[in-house]
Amino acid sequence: MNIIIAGCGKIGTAVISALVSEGHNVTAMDKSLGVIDELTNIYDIMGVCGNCADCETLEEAMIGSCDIFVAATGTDEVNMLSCYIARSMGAKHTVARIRDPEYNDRSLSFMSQTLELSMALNPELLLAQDLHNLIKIPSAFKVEYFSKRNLEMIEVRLKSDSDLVGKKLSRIRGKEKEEFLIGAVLRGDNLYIPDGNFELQAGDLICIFASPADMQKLLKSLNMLKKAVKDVMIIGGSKTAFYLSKILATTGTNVKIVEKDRAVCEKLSESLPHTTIIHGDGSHHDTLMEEGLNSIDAFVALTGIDEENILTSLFAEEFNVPRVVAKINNNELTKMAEKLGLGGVISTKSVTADILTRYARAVENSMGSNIETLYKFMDGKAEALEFRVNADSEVVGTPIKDLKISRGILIAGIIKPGNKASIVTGNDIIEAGDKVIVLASGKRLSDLDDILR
């Protein structure tokens, strides 16, 4: 497909890279032509150097063949603007990344309809969404839901302490009451589908499946799910950490922000009323022991430094924080992180891209693509996917375990209609207007069939 990205900031160029690794057509559109020739030189895609809300610009990239325009300016306006007028021009979807929290709180819905948007995007919002899964489960690395929180996804790191060190799949799931399934595996750099041989190891990533109910009962038996968070301290008054606050006060959960910019501290004590807002340097480790670090039970570091979320988590981490996460966009530092020992990170682009990886998708399938949710996971090297089932599908009717399934594909789960959710078996089928849950290594999956060798 051709697909114009707008704005080649940390967030577009993400999105680029993962669109084009996908193997679609796209074009780079940014006022500074530095930002073009660079992306140009890294990547197999064509540049256009000018303002995306000029049509003159628009022209030139070819927006009248253009089938999904995504502005991802830092200007939410230029946004919104650039949108309109490249659908005007002939582009057949577009999304307008919209960050201010006055649009999204009151007129986004209204302003999309009126826009004709297909989709908005706040890059922020998402990402405090991200950190409040974490936060509610300390242990896990990542937290994914599919199917509106009917199934969920994590990643947990084994220590070499653990009760699953050195045991079969089979055995586990013989021993556990609760209903989940361990999908993947990832040791060293290897991923795995592992069957119910496969012996796990101290340091090996695993992906867990299960009901939100059967996951607190089981990491609760596994001896993985620590007490619940009470007290959490965020470091830098991002818009991040605004949406993140705003999730937390619905928890009842006490939240309190350092930030150095004063100015900064005003707005957010104004919009905040129940945060606790502190204005001094989270980078200074007096700050933090005197704002209580030995005493809280999540640590955030959101500041727009990575280098400085990095120090201040390894900090936290020293006084055995029960959950700590730090916000890194450089790929290079999150590698550095991870072997430092820090056990959360995570990263607005790639929120980003993932989303617009799924939708680029459904866009590109002419049946009408039915997916409904997409996860990379397993540092990159695989995907979740939630597949709603057409009537047509060739997987309907036929017992899951006689299903010609390509290799590194495997079934999940299956959310039946009225939204119950269960573990796939053998005996399993299929049936029109279930939702079900797929992983995938080494395959790019567009529609169920897909599955299918």
Given for the second form:
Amino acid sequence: MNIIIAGCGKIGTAVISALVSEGHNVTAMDKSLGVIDELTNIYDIMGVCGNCADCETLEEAMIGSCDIFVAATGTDEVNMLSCYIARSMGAKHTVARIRDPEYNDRSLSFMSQTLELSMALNPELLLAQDLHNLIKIPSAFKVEYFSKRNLEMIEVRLKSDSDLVGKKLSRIRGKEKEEFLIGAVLRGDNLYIPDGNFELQAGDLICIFASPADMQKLLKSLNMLKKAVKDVMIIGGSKTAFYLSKILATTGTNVKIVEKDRAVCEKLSESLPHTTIIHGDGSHHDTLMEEGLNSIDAFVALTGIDEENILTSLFAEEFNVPRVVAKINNNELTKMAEKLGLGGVISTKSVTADILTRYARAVENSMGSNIETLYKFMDGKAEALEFRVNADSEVVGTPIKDLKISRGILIAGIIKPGNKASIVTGNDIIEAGDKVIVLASGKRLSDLDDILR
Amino acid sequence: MNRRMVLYTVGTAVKIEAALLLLPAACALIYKENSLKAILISAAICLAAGFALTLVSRPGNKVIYAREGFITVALAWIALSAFGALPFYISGEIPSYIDAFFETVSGFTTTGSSILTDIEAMSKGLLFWRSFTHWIGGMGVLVFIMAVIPSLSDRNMHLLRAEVPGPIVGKLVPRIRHTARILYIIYVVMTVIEIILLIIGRMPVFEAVVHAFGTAGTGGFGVKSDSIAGYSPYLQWVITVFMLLFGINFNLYYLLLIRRFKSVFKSSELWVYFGIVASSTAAITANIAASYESFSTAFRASAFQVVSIITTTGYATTDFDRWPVFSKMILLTLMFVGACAGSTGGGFKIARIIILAKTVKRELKKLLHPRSVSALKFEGKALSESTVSSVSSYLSIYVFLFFAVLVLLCFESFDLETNISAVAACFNNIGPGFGAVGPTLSFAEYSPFAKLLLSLAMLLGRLEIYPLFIALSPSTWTKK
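Let me have the form predicted in complex with its partner chain next, following on from the form predicted alone.
Let us now look at the entire complex, which starts with that chain.
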């Protein structure tokens, strides 16, 4: 598919990288010639230098044959305008990055309609939602939902004192009464799709599928669930901090934002009446102690400086804060931070890249998008996809144990219409209208039938 | 440096050469010639060497950087020439290996300088291979590999940039593989059209194919010792027009295909190219008209020669060495101008000349208005300062190398005109020069040392100096 990415900042570059590895024909567009030169050196893409809201530049990038146009510059208005122009010049789908809270209320749907946007992307909001999930389950690395929260997937790193270490999966499953599935294990650099005889070790990163209710019980019985989060401290008053506070406020959590800039503080306090805004430097030892670092349940570092986020988070971990999450934009730093023992790391880029990858695959399929959701997890080595089952699919009507499924593929769950999700057993039969959650490693799925050999 | 990836790519190129040798083998088979054996043995050697190289260097890490790109291209071209010389040497039709190497380098670099004194005595299979090297070298071997072999590396852009001539190398479409394919499709289609037009003009099929290869790669190897002189005016005009067409930037053909006519007609390089051809033809026609029986003959001869030299092809319809000094000087100047960037032609390239002229104009303006700021634009786009300075430094290294080769060549016992034109003809990938290396004579008289030196000059010219320079500099190979 022909995809144009306008605006090649952090988000744009992450999207380019993801879409190129998906095999799409990508054209990058940016005002700076240096950025374009650099990108065309690294990726197999075409570069166009110019203003993305200018029709001549768009024409040079062959907008007429473009399937998806993504505007990801730093300015919302430019993104909207260029999407509008791109759409009227023949782009089939347009995606605009719109992140200002002012646009992200009721006016968004009106705007999307008027501008004929296929999707409005708000990386900060997406990140805030992810952060919220992470804070809720403090021991998880990553929490994702399928089918409107009917099924949950979490990623957990096993510590040496965990009850699961040294046990075979068949035994674990026999012991616990909840319905769950350990779908994948990442040990070192190798990804395993485990069977009943697989023995878990300390340090393994495992992913668990279960319905939300069962997940809570399971985590409780495994001693992985700590007390509910009541007090959250956020360093840095960014847009993400704003969205996160707003979500947390609806669940009755006490939120405290520490921000350096007085003007930003004042603006935040206007729009977030239930949140405590502190004007102070989040990297100051005294400020943190004064605001009660040792008595909070969760600490989230969201400043624009990766290094500051890493350091303050490590500091917070020293005080045994149950949940610590740092936003890190630079991937290299993420690896270093994880080596230093920082558990929760999150980045805006990967969230956005995941969403666009899913969107591109859905558009490619174009049969009304079979893929409902797509998550990359296990360090990007595996994908979890949710498919809607069509009546003409080849998997319909055969018990799962009789299907010839390729290596590296696991059917994790089936959601029957109107029912709650269930973990798959070999006797289940997939029917049209169901939603199926599939875990795939080493294979790129764009249709449910792709899972068959 | 990723040595394994470099060797692997070179090995792949040699394997491809083995496959390409099957075409001249088929030709030798059709004409039932003895050269078939020599060609097949060479193909087997290429295949064995290619497999050996790719097996020892199976790369784990496929990432390459600009440096690997340059070195791969340089080594691949040297290896292809070394192996490509085998058929001539093994068959015994060119007894000296250095002569065979010179002839092959001259083929791949689309120069067309020859050491053969009696072309018509060669077997058809080898003549086919000799011209086919022009065709392969014209668009580039690695571009061909990119078009046919999926995902050699993720960063093939470095290879493309090192192999395709011109100051600015861009892609036509996002994927490099598709870009390479489009380029080759245009190339093949134009070659086929020329073959058909030549056959319509009653040229024998074999000669039509060989001459089309020579024209397409802007090479200049023929099958007759008097080059194109013996053919009818129609055939000469067909070759003139196609030489002119193959000297145009191939990106423009793609723009025509996708119906962006406006951008084609706005291309300043195209108009400068046509302008130089038209004015040089007019000047030479006026200068030589008196010595020809009719105006049309003089016009045809001068048009053919101007186009042949500026596109760096090197075909001849007349012994231009006997023309007046003024006409010869124009031709010598055109040797340095060269064809458009992104074409199959060699030389300094018109794009660079335009950029240089604009730089000079800007410098003059700066002398008058020291505070003036002016951006340089080329083909409607502002040029980055790094492109401008790279063009200037290319000029310096180009001039410097030209004189270095010339000084070394003057150990030979030829007059200055011969030596200057020989270096100019090889360095700019043209073919024949003046004096003792004129269109009716050959490079056979030079010593083996001079032949190797001129081979190097041809490679430097075709690859635009830097790749070879980087590959040969010791600091590239020592670990820091």
